[in-house]
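Below, in structure tokens: the form predicted on its own, a single chain.
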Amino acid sequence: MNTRLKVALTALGASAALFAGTVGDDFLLNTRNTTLALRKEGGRWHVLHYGSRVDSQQDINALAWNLWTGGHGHGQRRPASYAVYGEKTLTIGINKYGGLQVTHADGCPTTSLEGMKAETLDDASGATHLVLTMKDRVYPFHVTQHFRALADCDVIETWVELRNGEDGAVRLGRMDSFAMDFPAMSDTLWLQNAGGQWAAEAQLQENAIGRGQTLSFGSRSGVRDAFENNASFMLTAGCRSTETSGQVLGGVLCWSGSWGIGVQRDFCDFVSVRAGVDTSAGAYVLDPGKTIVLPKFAFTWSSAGKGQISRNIHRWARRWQMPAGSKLRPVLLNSWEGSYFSFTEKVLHDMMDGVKEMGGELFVLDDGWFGTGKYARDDVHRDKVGLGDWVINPEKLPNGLVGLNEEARRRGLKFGFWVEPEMVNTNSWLYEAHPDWIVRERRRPVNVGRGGSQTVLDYTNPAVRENIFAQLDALYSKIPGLSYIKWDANADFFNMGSPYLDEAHQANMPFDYTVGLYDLLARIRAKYPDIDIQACSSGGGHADYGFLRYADEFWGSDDSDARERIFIQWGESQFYPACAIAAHVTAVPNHQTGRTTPLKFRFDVAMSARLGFELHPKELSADDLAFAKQCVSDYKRIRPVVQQGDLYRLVSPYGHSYASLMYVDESRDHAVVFLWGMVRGNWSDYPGPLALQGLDASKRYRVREINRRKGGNLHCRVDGKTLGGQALLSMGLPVRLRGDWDSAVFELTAE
């Protein structure tokens, strides 16, 4: 394996550590508020308790599982640490949804392991380092568990080392990240992901899960990984759970693949929890003498409801995974729905203009700059052409990406610009010379995508990864002080197979692709550290904390209506910070839904996220471009709260006319409400006070309504006063609104 292909694999989980100190049978995980208990029984480390915080080492084991309280015991297992397909329950029979299926070289299909040791790292981060050494009582195959717990965000990220020590290959039929077994959570169990698919992602849904019941979900896109679903979801143990009440499990799985998430529960009462990589296109093939490294697993516990464990996530992914999560994100325009394919020099320049005036920071050249000759990307070939030549369109930018990056410059504006570095069109010099480059199976015939002509690259060849580094590399190179790259992928695994694996390894493909584009994301990190990139795939197709290791934040949806947006980003919020979710003001009608709204009303929901422009300016009326520049003026006020602060959402827009959240940054000297009116009929539910959180009691704030057109509503009748935080906390903040589509935003100031 080379050297970059091994620092892509240990990025899946952490960096490495020196050994600090043996372990004994037993071991508290601690974080701030939370305890993961662990006990070696058997030979075996098995969970004794996760949830709120026990410092007791002698209480856990007293008030701990064990078959007294167990029920009958027909088929009990121990609640395992890592449980694998194979291993003898506690009773009888062997547990069959185990997350790591391994058959063995001699063709063996069960596994059974024992602890061999456990230690901790140092770890110069301060986190608390657990690894877990394991391996087959009969077979030479060893299990490596890391724990590593952050105190200061109640999170504790888990992966798995896998190494063949067998004479042959084995098959990993399943290898999760997580296969964790707790022991009666509860007897009753819900169940919430975000399921949907373009232009209607992270739609949130809640499920029962009644005894003897799995429920389960994934991706097998292979690259559009959270359509369909998001790899996140939250338990809940007892009692349906609300944004402030309820025992909660939370958990994300860090993965750009194919994956599945599943929740079993047995008659018990037994709750098993699976993550991990997807293999149903065959189980993956470890060579001998070789080892493979699973994706990283986050997860937290709230005794407090499902608020904070978004809150704690979001510190975790700003801390802790994504490059540079405490940056503020720049207010940007972004070409495309401004002018699609149909643009010219002058064009972008007035565009320039227009961002510049309103305040932004930032333009973004989007799709159809690149291409020559017969595969030259433009309006009239659009999106059949091109892709995988990373070179300028002469014809449609005669000075350039360099000459369009000196006019944003000269304005005081970064620049940046669109690629889509993992696919390739069957129309492109580049598949003319190499169409043994893309994802496909060896006999049949191509499957193409998008435009008739798209297919992705077969990033599990080093050759293709080295061509497509090069050809953006002379691109970022050429361009100083390029600030942004946005990085595209329109495309699933419309083909499974790798011209480039051996026949015994195609199985492979889709787990090797996934570690070959962290490889390419990794060396442009490391040569490019300044660059911000944005993860796009069809829109929120790429949200997930794998890619947001490398990216620093994902378009929220290519469905830019305000409508729709309230509700892909409130399912997005539950796991993923505002200043990861790229939030843009985009023209009427608007060109997903063709529904008209206010440009307030969009404004007020794009500003809750990382605001930005996807529109022509000049389009915009004398009074809609002084708005505008009022808005977002107020958002740079606003952003540091906004994009850094803890998100509490007050109202939910499921089953109700309107919605309503706010952020209160870490000092609690300031903070940020936003309310959202929808279609509302006579009848509609009329908002009361709003329940405000996070504010400091004992501190007085001053009420201000923001982002007010000249002449418009009044939606607070205490804005400009200065009240007491343990007054709204208790008593609300009394707010109104007057009809379709009306909105507000409220900035509450430290006295």
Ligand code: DGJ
Second form
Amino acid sequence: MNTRLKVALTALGASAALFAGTVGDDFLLNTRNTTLALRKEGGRWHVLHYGSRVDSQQDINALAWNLWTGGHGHGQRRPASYAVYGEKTLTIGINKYGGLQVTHADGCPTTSLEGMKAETLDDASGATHLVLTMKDRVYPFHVTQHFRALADCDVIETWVELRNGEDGAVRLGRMDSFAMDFPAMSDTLWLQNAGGQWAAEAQLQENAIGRGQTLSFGSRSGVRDAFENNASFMLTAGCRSTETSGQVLGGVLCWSGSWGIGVQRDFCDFVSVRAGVDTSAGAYVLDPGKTIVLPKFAFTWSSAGKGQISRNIHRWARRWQMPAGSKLRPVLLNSWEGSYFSFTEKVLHDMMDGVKEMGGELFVLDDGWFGTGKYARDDVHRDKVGLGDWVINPEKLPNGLVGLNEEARRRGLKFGFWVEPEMVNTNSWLYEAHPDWIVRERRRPVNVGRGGSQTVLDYTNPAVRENIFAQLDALYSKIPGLSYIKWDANADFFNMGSPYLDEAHQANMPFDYTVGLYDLLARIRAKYPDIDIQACSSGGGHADYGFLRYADEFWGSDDSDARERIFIQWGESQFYPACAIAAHVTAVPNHQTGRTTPLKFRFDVAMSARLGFELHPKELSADDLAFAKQCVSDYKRIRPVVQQGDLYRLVSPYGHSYASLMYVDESRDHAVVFLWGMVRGNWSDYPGPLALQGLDASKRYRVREINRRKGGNLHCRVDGKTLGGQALLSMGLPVRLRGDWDSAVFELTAE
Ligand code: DGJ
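Okay, that was the form predicted on its own. Show me the form predicted together with this ligand next.
First the chain shown before, then all remaining chains and molecules of the complex.
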């Protein structure tokens, strides 16, 4: 065994180029606070350690798992960097759980990999990029595993490329991006994930994984991929973690198609984690000579609980993953809940006046502006017609989108609008001309979704993508300064096939569809880099980091009730930064739940993410308008802290009748604390002092309650006072809530 250990110090920008070229058999991949240690043994790369940082190669070698550790039961599997189906284990036959299953051209269903080469690539961005090249020991089937360590956020990105060098096609029964084994991580394991549904996204749950058990979860569909579950998880090893304590592995799959994630714990506490695209439509057929690149998986480690996992991933998202993660997001008004399909130009102009008066910056026209003739998406036909025909309905909007843009600009607002480019109604000119452009099985009748006519376009077909690109391009290019696009997607895969792909490749449709979607998004982003894109899919169905490679934010949920949003945004905040979560103040009674909450409560919740409106401002009273104006102006001041700061979740809404979180900017000079009371008993669950986090103990902060209504309660008895960070961190902020739906926002400014 080659015991030479190369250490890639990515911390603090140490250059990867220092180590560019082939490295030894053993490798330490360090970020600021974590280490992934790999060793080549028996021709395979194994994981010696992933967790808190360890710099000593000798210590890692000495303490690493081996056959001696734990005695008899161990050694069933080797802790592989990329576990595959079919490799021989020491005592239990073949490894059944591996994340890659290949049926080779001659029908052999197993794979046994051998490591060929480990090298680091120059990475201009300052990341360390380790590449492990592997090959089946018998077949010319090649696997390249990438690791990209990002020191500043303690995140490692990994992905895999598969190349078929065989004579015939191979079938990929499983094709995970991440299939890593962790030896003897712990004798207690807890898996937290965010599950959900339409209008109830990202509900958190945490379950223990027992010995011999596998816990797995996945997406509902290959389109609304974040419904049912979000492609992210936190795995706690040892005592149950909290926001501030515990050993936690956090991971997120960057994919907008069907996916699955699983954690297996065997009887020897050997833990295998898999994450990747789902192949339940059948094995992917990879033709000879072809390479497939599997989606990226990003992971991080914290020995200080879940809060740090979120902060690491948020930082990674803003700095490394999202197209413009550091850009401040505008305050906008979206027309949907204010008018649905029933609007005229006058209604929209009035909305513009209203949002301008409140201090908003952008007006967004939602669904209902397009389609012509019998397929016009008017107030009568609503969602039954028109998708696919991206041309203005001149009866509804005689001056078109161009005219609306001019009206917005005249008022000093920016303009954006809604599209649903992945879908087509069977009632549309596009479908009439191209009935073979939708995903469908060849011989089955077409299943339809929303409006009794909605289907998904076949994005595996380049001609379909070209058509949609050309239609969108024709619209975008005519609107000077167009600044925002809401990209909606309101269907699942109701049909599972592609008229474009041949019979042998039908099962490739779900994967190739998502690749096609990214191809289209990349073209749009490249041509219109300054347009903000909102990923929407019936609410949060597109809340994933595959889409957020091209989009700037996602619509948090179609449930805009502020109480529901506390839970939904809490769940989304586990992996997504506030700048990416769109949260709108809407009218009461709330359109989804029928609940009535005070305007202040609705503002206090929406202001903890990317603030916007979805109502007709003319329905607000003069007092409400004045209050809204004040809130928007405060939001603009605290926006850099909320959208770009570090998040600390203080009190969870799960198990309490109130909740609280705070953001702190990087300099730790400016912080904002949100406190929301829900339906509360008079004397129960009384908020204790809010133990603040993230402040600088050596600084003094002036505490000021903002968003107060005229004559409204004060919620903190030290309002207006200047206090030491040390005391605020240790004694907490004394706060008070009265009655139901009482809430408060505090701004802390270092003096
Ligand atoms: C679903 C979205 O989530 C809503 O916000 C709205 O845009 C509708 N679609 C429009 O059809």
